[in-house]
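This document starts with one chain, in the form predicted on its own, laid out as structure tokens.
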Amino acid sequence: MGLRVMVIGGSGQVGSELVRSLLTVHGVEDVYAPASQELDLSLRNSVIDAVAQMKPDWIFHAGAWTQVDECEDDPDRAFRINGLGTRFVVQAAEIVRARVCYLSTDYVFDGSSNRPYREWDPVGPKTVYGASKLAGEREVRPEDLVVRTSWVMGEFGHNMAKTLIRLAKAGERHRFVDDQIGTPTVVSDLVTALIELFSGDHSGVFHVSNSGQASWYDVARHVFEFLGEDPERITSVSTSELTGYKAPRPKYSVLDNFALRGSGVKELPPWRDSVAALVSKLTGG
């Protein structure tokens, strides 16, 4: 592929992948992953210097401060990188005529629908984070693409997959909660579909996630199982006896696929399947 493509947020665990993927998967021999004091989201100069530098066909924007805790805690820097930042990445794409596609969230819905979420339902962010991450998405274009996703685990970075591993190993009893409904979204299937619908021309807000629903409690004891270790040592709590989190976490936030099925674009495997290959890829199975 002829392509110059930047990733930016290249080092987190959706833009290693499709670093990876891009080079080692689909032949783009050009490809730049900014490092953060080459491309500092939150300064408008830093983002456009960066991208004419490169001049891109392709922007994915992987970028974003995630830490949803600490984006209660000072939502002026949350906005500035996730909101801003986002303008400054379209406003940079716009001098170089490139197109962009922006990861974005479930946390933007406000977790209280019976049924999963259409590309198309209303929003109503509850946190912090998911208000930041909606005002990115209201500075795409529309021949750019949304993509939102969920409970994202991949290779890389820090994810639930490796967490419950090395739970799994230390041979002890471990609670997660069961009234927390979404669908995990293993990194190698996400950045796929990115890559088919920048290919394919997409444009427009699509939902990317693993086909399923499960909560935490069904994650965990489906790897312990998986593992071959005993699925009961996995017990079921609510989140109203958790401590410590300063964000409010979704009850229900599953995406429904919809414009991915209707625009033909091939919709990703059932959840189980995907995190039992990637356990046994980081476990070396």
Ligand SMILES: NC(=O)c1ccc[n+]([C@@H]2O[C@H](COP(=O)([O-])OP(=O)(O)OC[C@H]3O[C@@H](n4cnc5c(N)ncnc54)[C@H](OP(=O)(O)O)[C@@H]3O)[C@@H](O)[C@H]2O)c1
Second form
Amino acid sequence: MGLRVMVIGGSGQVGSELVRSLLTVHGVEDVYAPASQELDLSLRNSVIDAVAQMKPDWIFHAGAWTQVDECEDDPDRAFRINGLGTRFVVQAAEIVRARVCYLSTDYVFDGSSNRPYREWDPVGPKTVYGASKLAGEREVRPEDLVVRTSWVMGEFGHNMAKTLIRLAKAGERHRFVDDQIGTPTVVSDLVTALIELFSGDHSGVFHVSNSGQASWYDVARHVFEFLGEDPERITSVSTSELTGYKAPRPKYSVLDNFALRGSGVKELPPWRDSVAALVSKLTGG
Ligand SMILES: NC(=O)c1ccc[n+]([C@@H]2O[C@H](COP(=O)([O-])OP(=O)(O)OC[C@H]3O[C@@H](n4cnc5c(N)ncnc54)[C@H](OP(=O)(O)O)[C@@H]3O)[C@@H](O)[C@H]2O)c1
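Right, and the form predicted in complex with the ligand of this protein, after the form predicted on its own?
After this comes the whole thing, all chains and molecules, with the earlier chain placed first.
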């Protein structure tokens, strides 16, 4: 019999692409992505019942409250959905004997490093969102997967790639920070790695991002250049000059994909190539 797979957060950026890709994976018989009303992470019975009904073999848990600034205003909600919700997912998985892959974030780190973070580096979230995602990490079992990723952009949902295309088309000038360093991760590459990790029976914590590093200023200029727009319309600004963000952004959150590399799983392409390919797809190229 083929594999039954549940995707939690299936309407999100990552979840939507996961559902689309899983449907083409050899050996996957059924893919089910319950809406958040049907499987509400903040309600234990809702999670247990939805999982019991499907009896999946695999659960990709990509559901989360991801509004980083709003989480600062309502920590209880953040911990209920991201932390406790993940406990419920794992409890439900235990009942039906499913394995779980939990999506996590570079925000679990404090952002003060000057070299890429490895999977075992000390965590120290500076935001409610990061702390609540870390709470979720602590709920998974040794046989499960935790995949930390960063700066996600893909075909579904809102993201920086789409914002930059809009700005480019509108002929606008814009300022982007040049003192937050991380790595963009294109969802199609991330999803390929997630499926490979699950299919290969891997477990434990993995960092999965495209390779290389950048500031948002670098990303913006790259997209403008790729679209044939004048990159000089992008100017730099420092984080301290910006107001309006409740949650501090990590200064440095490059993830070293050490475990991926060492486990023989294919590493993700350089971010410049993948972001260009995404922008090309989004603009009908
Ligand atoms: N985006 C990034 O840059 C980034 C970076 C690092 C890690 N991550 C992690 O990657 C994962 C996927 O992120 P994403 O960008 O795809 O997020 P997203 O687009 O915001 O999607 C979040 C998903 O979670 C669902 N959800 C929210 N509250 C829920 C609840 N109470 N019960 C059930 N489902 C609920 C949403 O459903 P509704 O649409 O119905 O609300 C949606 O399907 C998350 O774990 C996130 O922490 C994201």
